[in-house]
Amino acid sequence: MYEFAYQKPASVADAVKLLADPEAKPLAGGMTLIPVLKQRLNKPSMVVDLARLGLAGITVANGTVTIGAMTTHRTVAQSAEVKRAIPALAALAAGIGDPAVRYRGTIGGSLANNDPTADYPAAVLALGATVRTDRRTIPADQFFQGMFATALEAGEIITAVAFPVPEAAAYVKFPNPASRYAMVGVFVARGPAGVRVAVTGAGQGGVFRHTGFEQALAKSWSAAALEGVATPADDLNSDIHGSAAYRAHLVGVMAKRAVAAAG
């Protein structure tokens, strides 16, 4: 690990000022940044710890669940409010990584990193959530812009994520047995944003909406409606864990299970 300056600001404004340095890196839960630093794959001049910014917490009001960016996965998984309003979101959080990851990892850190196999991006995209930052509000369909790429500008900090409460929703994934990352994860939702289906773990460019499934489910909200709806393998991942064709098959299987679970 290289030497770097460490700062722990007490306000979002102070954090933004520090992150104006292009060589500075924000630290949320550290589930990605710390291993990267240990492996000397990144050499920031400064690490800006976001823990004291007051960005943790969950509120439910007016049909919206708002989760602060520094809220941990375990907090989301254990939240009685989330379980009542969007049980699929609580279940998703409960299945992230292992207990150590869930105690430290944060929803904001996960979204800012936008790992192509992460779980939260599927929930944000399928539920039609909005990502709030220190400067603006970004709709889910505009936020994700490819593998490890988002609409965030340099120094921009996620402050919260707002999820519309759906009528029905569920998330089912096929996890890698070692990492628990999704080889394929499918989040289905029917609610204020219409019928939306988001797939994570499978696409070369990260999370994506499955328009074929959405059109079929808009006509009939049932697992049977997905029979015969193809998932092209051309743009899917292929690696030692599974071929693109295998992942294409898993997308259909996970989607049917998710619809059945959503009821």
Partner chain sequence: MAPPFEGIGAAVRRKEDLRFVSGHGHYTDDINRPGQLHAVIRRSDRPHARIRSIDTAAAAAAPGVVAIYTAADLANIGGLPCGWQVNSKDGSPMVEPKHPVLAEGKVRHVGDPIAVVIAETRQQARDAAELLAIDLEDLPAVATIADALKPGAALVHDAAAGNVCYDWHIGEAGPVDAAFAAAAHRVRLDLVNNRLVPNAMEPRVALGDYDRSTGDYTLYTTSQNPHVIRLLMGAFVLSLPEHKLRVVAPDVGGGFGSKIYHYAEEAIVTWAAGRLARPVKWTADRSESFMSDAHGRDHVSTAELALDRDGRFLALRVSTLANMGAYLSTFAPAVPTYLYATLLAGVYTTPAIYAEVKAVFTNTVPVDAYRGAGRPEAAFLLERLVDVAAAETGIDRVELRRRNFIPRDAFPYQTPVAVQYDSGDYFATLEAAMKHADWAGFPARRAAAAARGRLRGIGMSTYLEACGVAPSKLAGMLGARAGLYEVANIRVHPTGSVTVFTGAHSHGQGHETTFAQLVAEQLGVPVAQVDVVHGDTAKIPFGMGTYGSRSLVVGGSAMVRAMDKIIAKGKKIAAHLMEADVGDVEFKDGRFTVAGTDKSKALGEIALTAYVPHNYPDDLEPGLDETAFYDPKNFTFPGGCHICEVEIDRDTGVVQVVNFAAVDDVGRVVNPMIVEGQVQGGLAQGIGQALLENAVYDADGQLVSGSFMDYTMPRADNLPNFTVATENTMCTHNPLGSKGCGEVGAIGSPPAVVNAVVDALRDFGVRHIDMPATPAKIWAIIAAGQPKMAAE
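Mind pulling up the form predicted together with its partner chain next to the form predicted alone we just looked at?
Single chain only below; no partners, no other molecules.
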């Protein structure tokens, strides 16, 4: 690590003020930032720890599950309310990283980072969730803007994510054999936002909606409906773990399994 200043503000307003420094970095669970700092891949002037902002917690009301940005993956995974309202979301959280990561990592941190192989972006996009920040609300369709890129402005802090409760939803992923991040993760949902399918891990630009699958599933909500529906490989990743064609194939396999699991 390079040396940096450290602040742990007690209010969102104070945190936003500190993050006005363009060289400052917000710290949520630190599951990405800390390794990056240790490898000296980033040199922030200051690390602003968001742990004391009171942003953790889960509420379910009026058909919406609202999860505070600093809620850990473990809390979401264990939440009886989330399990009841959106079991697919609890299951997704239970499958992120390893126990140590789940105890530290947060939903807000994951979304702000928008790692192209992260799990949460698929849930947010497929469920048509809304990202709340210190200054506005951002619909999922506008939030994700490519690999590690989001609609967040400099210094903007996610405060919560609001998920409309779907009628049916499931997330199935194919983990990268080495890293266990999603090599392909598919979240399917049917609900107030219509039928939506989001794919993480596979795309060069990060999470994306699979409109071909959405149209097919809107006609018939069944795994069989996806048979023969193509996934173009053009914009998919290719590396030592698999070609773009393999990933395109896996998108179909994971989607079918997700639909079957969603019931």
